Amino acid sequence: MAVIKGRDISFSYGSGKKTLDHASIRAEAGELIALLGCNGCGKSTLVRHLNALLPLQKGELRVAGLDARAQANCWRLRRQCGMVFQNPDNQFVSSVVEEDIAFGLENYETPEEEIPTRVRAALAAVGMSGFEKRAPHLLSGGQKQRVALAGVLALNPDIIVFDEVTAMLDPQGRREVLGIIDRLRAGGKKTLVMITHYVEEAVMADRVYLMAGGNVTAQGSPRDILTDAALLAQNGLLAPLPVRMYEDLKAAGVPLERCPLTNEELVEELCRFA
C-alpha cells in the first residue's frame, strides 16, 4: 500500500523559475526510497511538501492518506511525517538532550508520565543512552545527528525523511547514521525517504529516484539505476566505484561476469575471475 503518492508536483519560490516541474513520487509502506541528484535538482523542495513545510502549489499529493492540498491537514501531516535535516543544530531547542527530545512530545500533548520512558527509548534506539543530561552543542557531529533523529523517533511518525543527513559528517559519523537508517529499514515498520547526492548511500535503498532539473528523470532498483554509468553521467553523477572499475576493466579487455554494485560484490567478481 502506497503511503506517499505524489503526481505532477510543480513549485516556484517566487522568482518565476520552477524548482519542481511536474515531479512525481511514490513510496510503499515500509519501503526505503532514495532521492539522488546534484545540488539544486529539487530533492529537498520535493520532500518538504511531504509534511507541509512547503505548500502544494500544483499537482496532487497524499501522505499517509492525507490530502496535502487541504490546509486543515497541515499538523496531521507533520505528525505523520518526521524530518531530520542536514544541520542538526537547526533542530535543537534546548541546552539539554533529554529536554530537547521531550519538547516535541510536549507539543503533541503526550501524557506527562509517558515522556521520560519515550525519551529513553528514543535515545536507546540511536545508541545514545547515557547522554540525557549532555548539552547538544558539546556532542560530535554524528552524535548530534543521532540525537536529532531520536527527537523524531520519540514522536513515532509513520514516515521519516532524511534530508542529506550525512552531508556534514565525517566518515565515522556517516557510518553511525547510515547504520541506524539500515536498522530502521530492516525493521520494516516505517517508510523512509533518504535524500542524498552520494551514490554509495543510495545502494541501501529499496528504490532509487534520480532527479535533475526539478523532475524525476529515472526510477528503479538500486541495481538498475546505479549500475547505469551513462544514465548517472547524464544527470551529473559519478557511478559507484565498483561500477567504474567494472567499466574500466571491460574497456581494458577484462570483462567481469556481472557488474558489481558494492565493494563486497566487486571482491567476489574479482575472485571469481582470478
Ligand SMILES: Nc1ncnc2c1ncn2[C@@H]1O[C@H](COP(=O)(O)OP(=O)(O)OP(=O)(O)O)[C@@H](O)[C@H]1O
Second form
Amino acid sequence: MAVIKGRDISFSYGSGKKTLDHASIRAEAGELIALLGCNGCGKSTLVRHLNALLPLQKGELRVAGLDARAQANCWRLRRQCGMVFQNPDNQFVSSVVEEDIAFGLENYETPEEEIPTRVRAALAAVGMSGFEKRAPHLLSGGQKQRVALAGVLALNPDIIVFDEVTAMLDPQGRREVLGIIDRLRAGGKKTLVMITHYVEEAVMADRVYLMAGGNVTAQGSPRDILTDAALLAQNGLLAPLPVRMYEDLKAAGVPLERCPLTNEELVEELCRFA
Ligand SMILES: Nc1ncnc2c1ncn2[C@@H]1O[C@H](COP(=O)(O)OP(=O)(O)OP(=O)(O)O)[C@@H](O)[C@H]1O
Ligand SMILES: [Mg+2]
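Okay, that was the form predicted alone. Show me the form predicted in complex with this ligand next.
Whole complex next, starting from this chain.
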C-alpha cells in the first residue's frame, strides 16, 4: 500500500521560477526510499511537502491517507510525518534532553502520565538511555542527531524523513545514525525517506529516486540506479567507488564478471578475477 503518493508536484517559491516541475514520488509502507540529486535540485523542497511544511501549489499528494491539498490536514500530516534535518543544533528547543523530547509530546497533547515512558522508550531506541538530564548542545554531533531522532520517534509517526542527517557527522557519528535508520527499516513499521549526498548510503535503500532540475528523473532498485554510471553522471552525480572502479578496470581491459555495488562485492569480484 502506498503511504506516500505524490504526482506532478510543481512548486515555486515566488520568483516565478519553478523549483519543482511535475515531480512524482511514491513510497510503499515500510519502504526506505533514498532521494539523490545535486545541490539545489529540489530534494528538500519536495520532502517539505510531505508534512505540509510547504503547501501543495500544484499536483496531487496523499501522505498516510491524508490529502495534502486540504488545509485541515496540516496538523495531522505534521504528526504522521516526522523530519530530521542536517543540523541537529537547529532542532532543539530545550537545554535538557528529556525536556526537549517531552516538548514535542506535549505539543501533540500526549496524556501527561504517558510522557516519561515515551521519552525513555525513544531514547532507548536510539541508544541514548542515560542521557535524559544532559544538555543537547554539549553532546557529540552523532549523539545530537540521535536525540533529534528520538524526539521524532517519541511521536510515533508513520513516516520519517531524514534530510541529509549525516552531512555534518564524522564517520563514527554517521555509522551510528545510519545504524538506527537501518534498524528502523528492518523493523518494517515506518516508511522512511532519506536524502543524502553520499551515493553509497543509498545502497541500503529499497528504492532510489534521482532528482535533477526540480524533477524526478529516474527511480529503481539501488543496483539498477547506482551501477548506472552514465545515468548518475547525467544527473550530476558520481557513481559509488566500486562502480567507478569497475568502469575504470573495464576501460583498461580488465573486465570484472559483474559490477559491484559495495566494497565487499568489489573485494569478491577482485578475488574471483585474481
Ligand atoms: N525558502 C526559500 N526561498 C526561496 N528559494 C528557495 C528557498 N528554499 C530553497 N530555495 C531554492 O529552491 C531550489 C531548490 O532548493 P532545495 O533546498 O529544495 O534543494 P536541495 O536539492 O535540497 O539542495 P541541497 O542538496 O543543497 O540541500 C534552490 O534553487 C534554492 O535556492
Ligand atoms: Mg536540501
